[in-house]
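To begin, one chain is listed below as structure tokens, in the form predicted alone.
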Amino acid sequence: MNLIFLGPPGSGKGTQAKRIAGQLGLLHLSTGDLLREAVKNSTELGKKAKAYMEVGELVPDTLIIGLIEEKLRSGQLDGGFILDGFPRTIPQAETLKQMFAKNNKNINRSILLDVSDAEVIRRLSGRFYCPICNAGYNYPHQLPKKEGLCDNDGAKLMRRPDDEEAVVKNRLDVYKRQTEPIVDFYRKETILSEIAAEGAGPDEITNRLLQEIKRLKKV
């Protein structure tokens, strides 16, 4: 199975795509992990995401497209993946499908993990961190021992800056108006599945997930 995993942010397709790809075998292609990847091993497409992500900038869609495509090309997709991250805008999407045609490939599904706005809001603004160990805390479902300090040192916990509320809220803004017409892009194309992604523990959404990747296999 070839699939793209969509959501807004806080809906927990990162941390769903590694568990669905570890279970079914299946390669989990992050592309914030494949430009780190690609810079790590000094690649000539490394070299040049690494020119524009030191200088604090967008890394262009034609050298994310050609990591996947070495990705790709070398055969390491062949087992099935699950991409998460990519696309985000609809010339992406369509790059994308250009793509994999002209590769012989194609993406046998996208499926969009929905959750609400106000979730969203929920999940991101309680969401804390220890600036000193790292460690990372969620109210109301992953709770220290002490209030508001951390369990491994005692230090007192924060909140990234981009998850509070005020900054959660642009980035749905901004998610709504580049990322979410995707949803519409893949529900034209008819291959768009759509998981109920909240009221319910991470466990049962993996099983959801899992179920309907089954069905979509005796389709």
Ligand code: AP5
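So the form predicted alone is up there; where is the form predicted together with this ligand?
A lone chain is what you will see next.
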């Protein structure tokens, strides 16, 4: 299966894509994770992307499309995948469609995780991660055993720079202006599913997604 997980920042795309890809044996491809790794390693891509990411703006389409093309060429997408954080603009969605058509691939479904702005702000203001093992924590529901320290390696927990409140507000704004139009793009292509992704914990949302994927496999 080739899936896209769509949704605003903090809607749970990463959490759910990781779980579902693990359970279904799919590749989880997060453009956000790839970019953060590039920034951390100060690669050419990382140097170009850093300034956009820090203020919550999108990295230029050409840089991101190049990343996806590279993954496609390497054959890593051949066994099925979940795209998390891509596409994020109409040009990205159109290029993905053309790129896949040329390679006899298609997207089976684009699944929107529906979450309110208030919930996004609540989740992202409580998000912390371990810089060593990348484990995620969230205050007040997913606390480490020792305050501020990772359960796995004792490292001091950190916040993503783009989780500062002002940047989150801009990310939400950018989502509405640049990314939300692709919800309609996939609706018109009749490959859109919408899942209510708040008011329940991650386990329940995983169940909802698995139910939907099971239903799609039968259609």
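Positions refer to the first chain, counted from 1. For clarity, a rigid core is taken as the largest C-alpha set superposing within 1.5 Å between two forms. Every value quoted in this text rests on a predicted model; they were computed, and no experiment measured them.
After fitting the core, R73 CA displacement of 2 Å or more between these two forms = After core superposition, the C-alpha of R73 moves 2 Å or more between these two forms.
Does K146 show a Cα shift reaching 2 Å between these two forms after rigid-core superposition?
-> Yes, the C-alpha position differs by at least 2 Å between these two forms.
Does F100 count as moved between these two forms, where moved means a C-alpha shift of 2 angstroms or more after fitting the rigid core?
-> No, shifts by less than 2 Å.
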